[in-house]
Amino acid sequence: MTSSAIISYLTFVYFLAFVFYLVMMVMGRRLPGTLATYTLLGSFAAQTAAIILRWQESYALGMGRAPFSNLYESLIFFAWTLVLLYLIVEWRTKNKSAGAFVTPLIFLALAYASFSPNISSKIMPLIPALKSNWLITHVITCFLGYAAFALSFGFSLMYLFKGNDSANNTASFLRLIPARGILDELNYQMVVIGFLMLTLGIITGSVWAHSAWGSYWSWDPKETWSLITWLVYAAVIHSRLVRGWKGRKIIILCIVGFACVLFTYFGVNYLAGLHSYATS
């Protein structure tokens, strides 16, 4: 069986541990969310063989590349980070109302990836810029920070969903997700990590960009809306740590931020620049 096969059989397993975390929230029983905790370690587990097994795949056809150089591969490993970030949440929480939110993202990513007209899956050869040491420390740091802003905005749906902490204490959809000022607490540490992530990420791109096009910044679509993200996230950060902000003000500026995040990763790769690749 080849990766790609696997990868798209994932995509219903990841979409059936959201009917599991789903069912959960809705009945307030613990068995369906022990499942979708189960669901999604497996699938995890299946999840990196598979991109091991790219790899192999990729040394096989003489390339001998890391599988995170096209759309495809890189939706692929944006789910697989944040399966990894939300399971470490998880664990740390002892909260599953979390997995209700974020697994459909990471359907939707696998979704997007197999079944999308648009993106091949076929391995193909790096293009001269891609050969680079830099490349996974780049991806890396910066799909880490896509994951933490991905589940910042998990964080952000459920606080809006939560509404009044003292008005939804009969209501068991909303009585399994943590208190306002808990979901606040996490979303800020998300952003952090995003932040610091992204960062790292900038950093890498700009050295990258230095040795293989002589310019350590162009305003390539790519970079600019990267900065401009970061940006987003600084403000938010800024505004917890020097105005006090908390609560619905944070959770809106978050929320603008994953809008960023999402056009830079997707918009931005439609436009004519350096990275135009990146929708091959």
Contents of the next structure:
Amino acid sequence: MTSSAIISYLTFVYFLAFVFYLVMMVMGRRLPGTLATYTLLGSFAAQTAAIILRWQESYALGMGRAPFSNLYESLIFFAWTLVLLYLIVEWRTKNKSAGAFVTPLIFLALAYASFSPNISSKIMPLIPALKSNWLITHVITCFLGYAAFALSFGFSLMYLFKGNDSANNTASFLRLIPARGILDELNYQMVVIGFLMLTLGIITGSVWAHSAWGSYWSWDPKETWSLITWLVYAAVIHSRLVRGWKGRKIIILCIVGFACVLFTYFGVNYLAGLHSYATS
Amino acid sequence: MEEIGKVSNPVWKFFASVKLTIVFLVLLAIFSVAGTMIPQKEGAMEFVQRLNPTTFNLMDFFGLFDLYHAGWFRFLIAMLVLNLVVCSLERFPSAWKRVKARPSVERTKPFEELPDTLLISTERGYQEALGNCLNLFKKRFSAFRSEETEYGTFFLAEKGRFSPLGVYIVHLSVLVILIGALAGSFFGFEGFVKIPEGETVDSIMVRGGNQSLSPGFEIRCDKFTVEFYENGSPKEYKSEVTFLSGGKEIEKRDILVNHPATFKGITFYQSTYEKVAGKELRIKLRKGLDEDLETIDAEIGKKMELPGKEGFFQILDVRHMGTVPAALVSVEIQGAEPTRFWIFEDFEHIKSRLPAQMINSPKFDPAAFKPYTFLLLGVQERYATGLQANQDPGVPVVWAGFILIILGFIVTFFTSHQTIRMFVENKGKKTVIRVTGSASRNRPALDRDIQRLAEDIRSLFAA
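Now that you have shown the form predicted alone, what about the form predicted in complex with the partner chain?
Full complex below, order starting with the chain above.
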């Protein structure tokens, strides 16, 4: 299949983008940053093409289904949404420093999808439970949510790296990272987008489960873990209302939240449940 | 008066804390994690056997094998709800006041210390400049207020006045969803029916209890089909069913995964299927152990004469024991107790796997009625469909809650209460125009808007 070949090559292109961002951060020069952005844009276009190609390939195989139905395809889509969201943030904030923190996640997602022996890139037909119009909306909302939380995680790491503004570090690596106040605000915006998308993801999943399994909520591990993630980020949003809680405490809660996202995504596969088709 | 009552009540004060909300949210998250780590309900069977009795009793006492339905877990949810309600009631009046508030138009303070970009000075006369500014403001804002004084005119436009209410919509929707869930658990049920092809059932097995209920109608499974892809994975499960009332056919429906059918308030979902024995079977009779007599196509409940005319025999039951088809034979001779025994398909082959006392028991001896030996050659097979049968009157309420929570989020996170002010000041030969504003959230977006407004005004008076 051509699409999966393109994806496996792109893994390295994303790694290249990461290297450019890192060089930019370390040397504090403009050029590597520009190169990084163009590399990212180029590989994003190629990845979009690969996803559409995969969709077409499924038609050629007589299945004709959206490429969102197993772990391989979900990782590809997760990487895609993450690039998209990051590019929007970079364009809006005119700051490239988050690239060095986000591109490794993209690279890792694609590398895991393409080179893990446990993940099959074969296009498989849909089992009856997945044959639903809700598949596309459910997957898109969930993964936009995951991507926003991944960016929030990136900003949280940057916040911890940055240290106190008064410490006035001269290293260009830290100088390029925005001030803590800005990071805090960006992080909050990502949490809000993620929280909204996760809520939509849970709702669409719930309505779907109601028609597929007969119950809109059955405490299946994946459902429960998405609720756990929701509760943690609800705590993040509320903690902004507590006086004196801006900053470090919220950042730590955000990192815990992203750990929950990762567990909802991958860890749950080790627990038995109804979502087992997302395992391989 | 109300205010004082609230503040002095320590219980109210305790539950009005957002810190408490975070504690409850985190606690619920932690206990939910525990529920995904400890096997729950049916899944706990195997796990439980590996525990020592003390551990088991302790865990069972705390309901850890059905954690999400345990009393203390629900109590925790109830506490979070109480916290949510008290917090909302505590803060709603001031939010409402902000929504209702009409900020006064004539205020000079917001215009103090503005950056130069928001300050436009023109040589044009006051009346002309005022007219131009008024037209621009009108185009920009559908509703605004203005106030004329002897030294100038003030304008005020407001956007997103209802923004502070978004949070309360979200909180309300959480209540609505939980009320829907509660209604479902009180007034609904989850049940199951297993219907072999061609048969009709009139009762539903209710889950979490051994009783069954009568829905007031019957369901017949006309046909069940399962299709597979070339690689062997399932493609489609389909049950063709007929709903009947008092034996009269009312409605025919196809039930597929993701396509349930609802009849008289009960929804049927394709859930499982299995192969079951049909009513027809083929048996062979031997005399002694090796003299073949005849091969007979039999049917449950049909009496047949024995070859030697000693009497009759009939098949009482056909079923799968494990995976092996089996039939219950009853040989009936006038004036004697009937002889009943089970015969298995491929008996010689499975004999070795059966326990000795079973083989020696006359109940499983195919030659129990001398001189005949009964052999089961084959059983007609058919499917039985397993349908989940649920009734949940809370579902529409939960759906309403979902819609409300989305609306609430949009209002909370994507609208902002913005106040945009313009002051056209008459300075005799000069006219000075100032613009400014305030926003409850997303200040940068408002700043951009104000900047744009200032530029538009400036270009009005350019050259």
